[in-house]
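Single chain ahead, by itself, as structure tokens, in the form predicted on its own.
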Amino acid sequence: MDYTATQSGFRQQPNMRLRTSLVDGSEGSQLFEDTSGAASGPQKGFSNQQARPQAEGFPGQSILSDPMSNLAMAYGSSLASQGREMVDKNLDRFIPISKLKYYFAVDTVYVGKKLGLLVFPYMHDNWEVSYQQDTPVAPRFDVNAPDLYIPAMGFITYILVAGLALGTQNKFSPELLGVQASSALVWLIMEVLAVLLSLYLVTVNTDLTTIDLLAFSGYKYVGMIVGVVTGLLFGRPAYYLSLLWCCVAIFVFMIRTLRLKLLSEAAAEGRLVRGARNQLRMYLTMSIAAAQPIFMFWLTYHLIR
């Protein structure tokens, strides 16, 4: 440290301190920040973060490699498969789901012939279902085979036509249309259950299934649609005439179809029916056929004004 003499005495000269501060300031606070080192730092950190999971492995790897976890997963899958088989077996006792594909195996030719048979069954001679190796052929190969396509489409079309008829009367509403659909479905289910109960009480040995009865009971929607559409186009008298024709047609169709399923072989061939059991079967067949016109009138008469 230098001391120089002045007139006012001795004064300290901070030359070294000023030089030191300039040097420290140039190193501590620069005019432009150097970002080259800062950019390389995060890149190195990011590369380290990427390399760390590859070296350590994902967390589920230790779980999958655990023998107890593999055993638990295998046991759970076996329980799920057993539960699915149990549900399918119990459900198949009431509704054979595996056979539904058979009832929807139809084509355009079959649908046209079946609709003609439902409206005009008087000229049809052979009503027996064809078999191939003790198995009934698909409906598209035999017009006498029952199907679910026409009943399902008939039910949906009936609901749409009912909505149209209610609209012409200024009574249409979603709630009323829902009541119409639910009532038709409830009557159909009650009809099938009543037939099943009757078959059980009469002890009829037949190959009719629940789906067969559902199909035969659903064929009446074709005549109902014809009657309602005719009534909307030409008035109430045309409704009665067309509905009467379709009622007679469905009655004849059900008699000629169900007699091969419910009556004995002698009755199916047209010979005289004898015996109390055969009499009960004949009455049951006629009752099922006679119920179709009643439901057809009950579900359509209020749609025509």
Contents of the next structure:
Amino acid sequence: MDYTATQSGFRQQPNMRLRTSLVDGSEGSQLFEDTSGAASGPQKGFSNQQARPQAEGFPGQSILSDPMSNLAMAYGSSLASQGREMVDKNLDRFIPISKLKYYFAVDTVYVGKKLGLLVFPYMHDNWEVSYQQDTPVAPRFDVNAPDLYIPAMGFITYILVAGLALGTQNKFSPELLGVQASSALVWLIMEVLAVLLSLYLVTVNTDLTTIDLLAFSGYKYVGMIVGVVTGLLFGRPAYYLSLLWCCVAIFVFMIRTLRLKLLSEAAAEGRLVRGARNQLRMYLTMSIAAAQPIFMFWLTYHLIR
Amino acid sequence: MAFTLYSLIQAAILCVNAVAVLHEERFLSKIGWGVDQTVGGFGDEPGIKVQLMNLVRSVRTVMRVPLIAVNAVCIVLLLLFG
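Given the form predicted on its own above, I would also like to look at the protein as it appears in the form predicted together with the partner chain.
Now the complete complex, all chains and molecules, led by this one.
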């Protein structure tokens, strides 16, 4: 009895709407009658037939088939798209989104080769980044180009592996993941700022951007993950051995990559160039490269006990 | 070891405050770091000391007014939330 009343009531409503354009007031009494849970079954089926994704009960159903509500929905969606445009425009001022897209233009082959290079950089010959009409080629086409995909994934994986390692020591709690994450992020930011400051002080004319430095600093997470995972699987000596291997590998990788970017051309080719400035640049390169193993050890030694 | 982003911000505020309180004529000139003591060489060899002096001077010029606001906000937050 109840169902038929509601169903007939609903079927009558479209006819009523055809006659009168504004129906919100007249549906008040109808709507309040249908607040039982039993009536929501057939009514939900009705709304599904209408294929309205936003039907939340009978008020929603009656509102959605209303020309006024169509207008309101169109207005709302245009407002939303306007808001999104505004957010995009303002966000682009602070974070260069288009430049960021370059760093994520990677594919599987590149990631595989780069990971191999990070762990075993000794056989690679040509470390120069190839250019294409003054713009660096996307990382997809050049294995020497820095990218942000591996550092980002490495960071997240490092946090998860740290959680796992702390769990084996029975020290895990979900807040600890956040602590680890913010801690590692702070060290990363401090390292990038320190490198930027030292690059400014030594007045190196280089085309290294901040995001490039962020990418280079993020490459050490790969070595850290390898060390921690082998430590978890095989014990402390394996941790030390693999960490040592990865530290040396990262050291060589950073030196060979930064040499081409920071040093003058003559020094980069290996010829000994005297002069205080070139010496300073060499020290800078060495200290940036030496900071990586230190951080790698600092951020992982408390995970393997 | 358990750093948070907030502690980084606090450390940055403290460091910038420290740079901002270095007085030009009472202190920096006395130790030979005043900006009138930079040798205007035209070569491409500014040297670290000149770069540092320029950095100190530019930080002081740029950050003096925003630091007032940032310090006020920081004081209020510390009073309210400890």
